[in-house]
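What follows is a single chain, given as structure tokens, in the form predicted on its own.
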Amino acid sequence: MIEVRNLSFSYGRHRVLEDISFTVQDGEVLAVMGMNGSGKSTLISAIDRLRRPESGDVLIDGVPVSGMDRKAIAARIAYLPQRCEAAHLSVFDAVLLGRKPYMGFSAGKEDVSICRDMIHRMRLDHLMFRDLDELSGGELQKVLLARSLVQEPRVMLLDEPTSNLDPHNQYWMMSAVRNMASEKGIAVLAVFHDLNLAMAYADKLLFLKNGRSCCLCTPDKVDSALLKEVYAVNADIAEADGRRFAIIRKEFTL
């Protein structure tokens, strides 16, 4: 489980965060959601300490990520970043990257076996030794979520994972994240701009709206009012096959 509380940070006098709270148990997907600029990627990157907080508190379960070391950190949470340039670096190579928190001065005979059934189970198995960068955008996507997934985290952040991808992919993907979510009890955050796609995969939903927490609710309680007060649209809320859309009308003017 991972717990925030109470959670602000600031670029220098600009407050990018205010006092952001929530709880994400073991196996569940949480949606970050909001529009650009309100803090979404920031939120991650401060979770994971890769930006130092102002103040509040990241617990994993009940221990403070303040109190952990980069590698301890490593060994618990998995993060996949928005960008990520490809390197002249194999994908299996990639891939085994994410087994470093476990490792001495080489790869076992079990860190091999995790990274190549995870190759597997990503469907990258035609691509293990070709170089990243020879793949494309929603191929390098892959890799970096397989290598996420062989750290074994106890959270997993993930950044507009399903940026690169087509549509087919962006479900498939989604799909793997949610099954491991579940099979191996890791709490996901997972920062999103389609609104469908969270709310088809995603337990709860957290809005942000100008660094603050606008509102923390499940799929079935995001309405029109909801979606005109963050995003400044106005939508309808559809149903079919037992799953909800979002609908925004096209009222724009240049």
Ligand SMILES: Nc1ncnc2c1ncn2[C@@H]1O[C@H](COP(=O)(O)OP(=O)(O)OP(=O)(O)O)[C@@H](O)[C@H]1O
The other form holds:
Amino acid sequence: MIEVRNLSFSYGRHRVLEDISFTVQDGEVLAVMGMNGSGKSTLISAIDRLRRPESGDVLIDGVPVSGMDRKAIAARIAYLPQRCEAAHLSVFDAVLLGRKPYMGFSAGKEDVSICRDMIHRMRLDHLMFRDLDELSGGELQKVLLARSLVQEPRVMLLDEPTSNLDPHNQYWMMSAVRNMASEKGIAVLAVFHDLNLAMAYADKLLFLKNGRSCCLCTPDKVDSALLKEVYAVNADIAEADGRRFAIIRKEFTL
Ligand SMILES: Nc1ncnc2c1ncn2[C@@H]1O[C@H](COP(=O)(O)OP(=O)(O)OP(=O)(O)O)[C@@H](O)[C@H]1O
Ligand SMILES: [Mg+2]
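Can you switch from the form predicted on its own and show the form predicted together with this ligand instead?
So here's everything in the complex, that chain up top.
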């Protein structure tokens, strides 16, 4: 379980996060939503302590992250950034890097076998020995997600994990993340812009507006008034396949 307590953060004098608090239980998926620049990526990186919060703390299974060193954090948190350089490194080696918190000087048999299994599970076998800089955007995103999963974290922080994926892979990937979260009891925080994908897979949605928590709710509570407040759009909510969909009205005149 992860608990974020009263987290605030500023870039210099620019306050970007203001007193954010929430918890995500083991096996739960929290979608972090909000307009461009609302503070989603900053929140994710402050939780991983890549950015030091001004105040507040993050607790994993009751233990404050502020008291942990980098290796201890890496053994608990897998972080998939929004932007990533495609290095001159094979897919297999890139996935193996996820095992670093558990390895000595070199990879053991178990590390290799965990990575092979994950590459197979992520349907990446045919790319195993290709270099990352030769992959498509979506293929690279799947490899980086595989790397996060072999880390066997307690918490996964995924910053727009499906932004480069086609519709099949978006839904397939989120099903895989959901299954693995329940199977291994991982708490997942994932940033999305696709409201319908978030409502399909998240247990809860956190909406940020100008760095403040505007609403923390279950998918069935997302309504037109909320979408108007968060995104300044007129939207209708429809139901199909036993779930809710947001349909944004096409009414911008430029
Ligand atoms: N390194 C930085 N230095 C100064 N300001 C920054 C830095 N990174 C981000 N910001 C600013 O902080 C605010 C929040 O940025 P952040 O990247 O967290 O937004 P976001 O919600 O992830 O947006 P997006 O949906 O576009 O990814 C923005 O106003 C941004 O310009
Ligand atoms: Mg971002």
